[in-house]
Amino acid sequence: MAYLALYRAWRPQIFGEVVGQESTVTALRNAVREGKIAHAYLFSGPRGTGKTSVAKIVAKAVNCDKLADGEPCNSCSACVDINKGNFMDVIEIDAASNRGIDEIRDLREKVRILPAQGKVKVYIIDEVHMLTTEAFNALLKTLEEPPGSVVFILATTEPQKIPKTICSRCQIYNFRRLTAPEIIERLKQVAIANDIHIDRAALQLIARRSNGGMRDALSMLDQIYSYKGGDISKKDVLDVLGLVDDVFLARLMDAVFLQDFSSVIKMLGTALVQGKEAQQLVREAALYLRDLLLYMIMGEQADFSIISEESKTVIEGHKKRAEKNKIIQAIKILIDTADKLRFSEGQKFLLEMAFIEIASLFGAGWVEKESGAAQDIEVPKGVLEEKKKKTPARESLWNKILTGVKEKKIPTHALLSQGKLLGAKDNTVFIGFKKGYKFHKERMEEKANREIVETVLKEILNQEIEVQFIFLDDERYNNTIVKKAVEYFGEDVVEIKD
């Protein structure tokens, strides 16, 4: 007998053994056993959560010839051939592949069609949202009028594809991602029944990998299996799905905040080299922030995603280390990156950049220092002393002022380069020009220009911020400058350098 996938050899074949969507099942079955079934329902959720299995429990608890509260027997001849696939009128079409009128229309000419082997005819229409307009319009009115022996049910991963009219004829149940230990207790029947020896570690990385979906659990258990025999160790499950264990992330992440740049290249390197998935990789340190941030928060309390008791000695010194503002920053840059990585060959690349801008981020002041030929300022020493002490939280905003100028429009991008990030007071931000630009000054002082600048400042700093240009010496920043940069900062002066 050919092999029969661990996914579906474990595809739940009546209504309690459906696992996490408890609050479905109950109402469907409670609806079988009344008799109060509907004529069409729409279940939606994420892929491998349960909706096509529960689709063909409602099949066949409508046509077994012995139900029993509510529940099919799966020994009379419906539950049998329908478990086999061999009924007759239990029909599955794939709206991906059938999704144009024509096919449609053929439906609506069957559904007429009295049932030939059991009581209820049901059509199970997955990945319903790939219909076209005009099929769905050519499914409202049977929706809206079916036969008395037919049942419907149409499954969907992207609820908001459907059209309102036909939700509106159907009834509507949400199936919701599996939690972590739900996934775990499965896996963990699944590898007794199979003689299967798997470690908690193991089994919990599985989980996380499979974001919520039973199927993708099961799949990814099956695999492994299939490479390592009955013995599955947690480094199993990292080599054959391409993941890192915690401990490295701890190592990497350490590299960042340090702004250890050749380290983190390394390291990166080192990942790929051994099998790593790019896109996975990323991913992982997004959960890894995600956690700090959780831990900074909640404290003890925080729900780990990533981190293990071996890692959270590390997580201590990040947490002392990272801002959460920051740590928001670089999550979105993270999660922008795993997107970007879905559709790229430069992979490496991607990763190296993604990972560089979040250590700069991190290590990052309020106030960009450039270098060049010309002199520094020159700050009376008591100043400076007194800035020592009282110097707030900074930022450097430069280069993302700059990036998220352009997105917006490119000409105030090339006017805005030309000038530099002095500083901060308050709630103002001061950018200066050289003498030689006062065309880009005058130009950047319009109201559409200064308002740009002023909604990139608001996303980055979520909060509202108000932009000052000023001139600067063309040559060096003489004595007169310095006391007009101390008068506009107080005692928070900047160190600037041409």
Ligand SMILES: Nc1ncnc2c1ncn2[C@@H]1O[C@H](COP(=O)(O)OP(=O)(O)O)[C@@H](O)[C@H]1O
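Between two forms, the rigid core is defined as the largest C-alpha subset superposing within 1.5 Å. Worth saying up front: this structure is predicted, and the values here are computed from it rather than measured. Positions refer to the first chain, counted from 1. Compared with the form predicted in complex with the ligand:
Taking 2 Å as the criterion, residue 291 counts as shifted between the two forms: its C-alpha moves by at least this amount when the rigid core is aligned. Relative to the superposed core, residue 237 undergoes a Cα shift smaller than 2 Å between the two forms. Relative to the superposed rigid core, residue 444 undergoes a CA displacement of at least 2 Å between the two forms.
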The other form holds:
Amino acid sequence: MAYLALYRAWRPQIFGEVVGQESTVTALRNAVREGKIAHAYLFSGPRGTGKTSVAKIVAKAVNCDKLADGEPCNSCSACVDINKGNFMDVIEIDAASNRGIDEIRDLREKVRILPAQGKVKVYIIDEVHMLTTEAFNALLKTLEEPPGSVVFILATTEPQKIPKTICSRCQIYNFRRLTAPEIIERLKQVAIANDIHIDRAALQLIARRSNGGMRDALSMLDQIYSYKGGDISKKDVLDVLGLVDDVFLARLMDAVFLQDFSSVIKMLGTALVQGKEAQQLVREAALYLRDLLLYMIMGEQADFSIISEESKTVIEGHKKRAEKNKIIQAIKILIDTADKLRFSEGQKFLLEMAFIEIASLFGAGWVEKESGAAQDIEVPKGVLEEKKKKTPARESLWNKILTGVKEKKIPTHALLSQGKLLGAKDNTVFIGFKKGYKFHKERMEEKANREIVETVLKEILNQEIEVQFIFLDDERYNNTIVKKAVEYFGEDVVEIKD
Ligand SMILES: Nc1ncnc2c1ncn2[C@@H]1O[C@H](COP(=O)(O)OP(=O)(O)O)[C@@H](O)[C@H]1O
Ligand SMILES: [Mg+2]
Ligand SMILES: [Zn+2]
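Follow the form predicted on its own with the form predicted in complex with the ligand, if you could.
First the chain shown before, then all remaining chains and molecules of the complex.
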């Protein structure tokens, strides 16, 4: 049996199977039910959102012998032939292929001939914006005096290119991009039916990357499935599609924001060695910043294209560190570089330069904030002189925190107890983890664990407190926060190396 691409096998066959596009589908189904189908429709919207599928459902509905509640039956001979593409009275014209001159001429000659096989002739003209002026004029003439038993369905991704005179003769329906949850739901359905096991992170990644187009989402699933088989993880999706992991991007941007040039260069080198394309890296970094910018502007309402639940914790920190106008500048640099990378030989060099340039951009911001923050720390004279002494207040606070956390959740306590209270600045409490406890730190950063600590702190200190977990072996932090913490609290508390 010939392999049928998933997106074709999963074309919606009745209105009820169309995902999203609720108002369009309802209106058309009602029109079918009431026998009030118009002579001409214009379906506009991005690719892979259901325009052709809905056009075919309409074509079946107006020719079906056993219409049930506005839905075609898919079993009468008209439905079966339309599904196979063998129905004489459903004529599909692809305006993109030869700009439609011959077809439209043909259409003008034949449009008045009565349907041969069915009840209504349906012309589906895809990518209608590609028609030549003459073809548009010919089409317009036909639309001006539509014959009785003909329905035109024009579909386009670029409605602005269609003459007003044509638009005004059509009922217009706008197809919208599908949301990530809508796409995920459909992918799940397809996966189950095909015995494909795919985890949630992988589904999310595909949904985000499909940019609201169901066809692309299904094609991606298809591609990964045919390559990796029926067990699909997020890593498989990244590998097959050549995408850059958003968690890696988050780390890379971390280094960028901290102006940690050496880590930036190292990470870029690793990515290249792992076979990532320089251009892809740059484009995805730009998308990451786009997500960050949207998040700064819209908060939880932002519709991310890259950032997943996994990298979400990191973006919170980035949000605080970056400034909007600098992000915009950085995005411009990255887009510019992506452009240059298409033609250039010196891939690695260009890549490095771009990231160093944007790191410098944010560096300035970071340094400014740094010095500002430094003034905020009030260091009473005595404390500085006695900095090597342990401060009992901090120890008892730490014990209180641990006890409070233990009461709430033992596993969280188990993780946290490996850390150390470094101190507090403004409304932030810093907790450090030594070398070898990176896992603990990362787990503590997860929302659920972090919230427990923050709740306990609120109970103890009676104010909103934010926790920041620090990996004490991380060179980057050594330069900044940890160094300050050491200065302030003494090395006996802040152990940097074992
Ligand atoms: N709204 C939708 N609901 C369900 N599947 C869809 C939808 N839109 C697109 N698809 C999937 O994508 C494929 C191509 O869709 P199509 O209707 O040809 O999109 P368009 O004409 O808008 O580019 C379909 O066969 C189907 O598998
Ligand atoms: Mg189409
Ligand atoms: Zn039928």
